[in-house]
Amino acid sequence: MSEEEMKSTPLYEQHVLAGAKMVPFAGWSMPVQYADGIIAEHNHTRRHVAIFDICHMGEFTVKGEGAAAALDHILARPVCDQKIGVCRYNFLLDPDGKVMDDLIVYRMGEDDFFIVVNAGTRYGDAEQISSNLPDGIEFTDVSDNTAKIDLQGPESADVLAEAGLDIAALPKYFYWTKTVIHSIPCLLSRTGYTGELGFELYFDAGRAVEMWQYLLTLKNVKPAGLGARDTLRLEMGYALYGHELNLATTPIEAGYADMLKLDENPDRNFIGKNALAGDAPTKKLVGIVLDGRRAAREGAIVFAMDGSSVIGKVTSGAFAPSLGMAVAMAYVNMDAGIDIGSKVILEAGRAQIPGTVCELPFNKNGSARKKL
């Protein structure tokens, strides 16, 4: 896709004026970093608070009598038992049980839902969901009219207090509320992709610049780009669609078997369930801590310690600024005998780097679930 064909968020000019380095991402021109650089933005988010332009994401509404039951059939995690006011991480699967997308479902009312999807899968998701809804249920793609800014970091609640909100009334982890910030009506959820205390703001796209500029006037708020967002999520072991999740992978292989609770809901049927129940996983997602600071990037081969047996492939890898070491996530073959503590070798260009399989997340000190 040429630069002329790439989409721009309503905040594009703000990023350019701030000196951001713009890169293509999922068909959009997005800021990968600002003048201070990725590590500085990463550390500022971990220690203070940052804002991220996430206006490229897709948003849908699903409304009408029977909407909950319909989504319960379409999505891998239950929807019918989701309470109003709750956000739930979920998966859209194909009939083979492979992941078409990971998404978040907001239950706004008894039969009223707001769904947030990845930018690169927006149109395929829309087709898959809308084509499986019964007559009488209304599906609307509201992405182009919706702005999304993520406020992330241990001081994010203090920022909202400075903006006039009552900290005691802020939503709990994976809950949402409706509020007003700087005279702008918002859907505010306590969610995010960094592992830190954070909130996601959804509001009218026409007021995106106004909201962005206002948030930057508040104490310690700085902008952060996709580079820091990626290192932050990697340290937390969060899957990224197109890397850990894709059309070649089931959510069970990605480590979400406990979340799906298939054994607890044997009578519940959804698209892809038969494949999940019938096919044994052939690979599993693991975390690897590398010896030293040099990273093994996406696509790097994972070898057994003998250096000759190929047992897997890296899906994400980088230097982890909060930890001072390089880390990676990788899929390894189920029959390779790999477990926590296993030694492996990863390729990095012409070099081979030893590593040790470890539990995820790599960073266990995030403030995401902090009580306010």
Given for the second form:
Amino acid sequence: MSEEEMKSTPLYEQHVLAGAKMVPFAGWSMPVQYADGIIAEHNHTRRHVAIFDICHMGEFTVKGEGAAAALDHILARPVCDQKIGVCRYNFLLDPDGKVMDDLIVYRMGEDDFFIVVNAGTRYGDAEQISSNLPDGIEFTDVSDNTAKIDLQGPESADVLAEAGLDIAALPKYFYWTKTVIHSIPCLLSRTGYTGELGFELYFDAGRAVEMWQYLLTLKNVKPAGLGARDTLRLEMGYALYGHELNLATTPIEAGYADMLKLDENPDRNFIGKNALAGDAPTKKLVGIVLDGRRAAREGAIVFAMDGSSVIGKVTSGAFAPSLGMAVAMAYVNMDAGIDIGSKVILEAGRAQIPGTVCELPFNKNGSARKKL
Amino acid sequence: MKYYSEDHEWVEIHGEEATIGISEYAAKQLGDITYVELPSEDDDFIVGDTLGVVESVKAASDIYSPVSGTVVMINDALEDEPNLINESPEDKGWLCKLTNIDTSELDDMMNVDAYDKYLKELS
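Right, the form predicted alone is done; let's see the coordinates for the form predicted in complex with the partner chain.
Full assembly next; the chain just shown is listed first.
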């Protein structure tokens, strides 16, 4: 895709003025980092607070009588038992049980939903969801009119307090509320992709610049780019669509069996369920801590400790700034006998790096669930 | 005298020795450097050989030896502080020193003025 065909968010000019390095991402021109650099932005988010332009992501509304039951059939995790006011992480599966997207469903009312999807999967998701809705339920892709800014970091609640919000009234982890910030009506959820205390703000795209500039006037708020977003989420072991999740992977292989609760709801039916219930997983997602700072990147081969047999492939890997060492997520074959503590060898360029399979998250000190 | 390659390595000659590093431009393009693979002392290199690897958060880049020679010293400080390359790419962030160099190879490299001009053409 040439640069001319690339989409830009309403905040493009702000990024360029701030000295951001713009890179293509899922068809969008996005800031990978600002002048301070990825590690400084990463550390600032872990220690203080940062804002991220996430306007590229997609948002849908699904409304009308029967919407809850319809989405319950379209998505892998239940929707019917989701309370109004709650956000729930969910999966859109194809009939083979493979992941078309991972998304978050906000229950706004009895039959009123707001769904946040990845940028690269937006149009496919829209087609899959709308084509499976019965007549009379209204599906709208509101992405183009919706700005999304993520406010993330242990000081993010203090920032909202400085903006005039009552800390006691802020939503709990994975809840949402409607509020007004800097005279701009917002949907505010306590969600995020960094592992830190944080919020996601959705509001009129026409006011994105105004909101961005205002947030930057508040104490300790700095912009952070997609580079830091990636190292922050990797340290938390969060899946990134296109890497850990894709059309060759089921959510069970990705480690979400407990979330799906297939055994608890044997009668519930949803698209992809039969395949999930029938096919035994052939691979599993693991976290690997490498010996040292050198990273094994996406696509790197995972070898058994004897170095001879290929047992898997890295899906994401980088130096983890908060840990001071390199980490990776990888799929390994179920029959390779890999478990927590197993030693493996990862390919990194011409080098072979030893690593140890560990529990996720890599970073266990996140403030995301901190009580306010 | 200091010379630059089209791949953004620099060479500085002091008597019989050549100190090698990557340019400020290269360091800036790479971003935060998180790991450096250096050669070992006594390793022999021919111009264009892969001398080492510099990794940033986002990517790994090979460093090519801009001249032929034998490694006599490596910058050990980079092992614990790879970001010295970001902070001081053309001084404290040097990579290694070579001896047994062939100074005629420097004829194919750029001086500071030519390199500056080369960078302007790149941007």
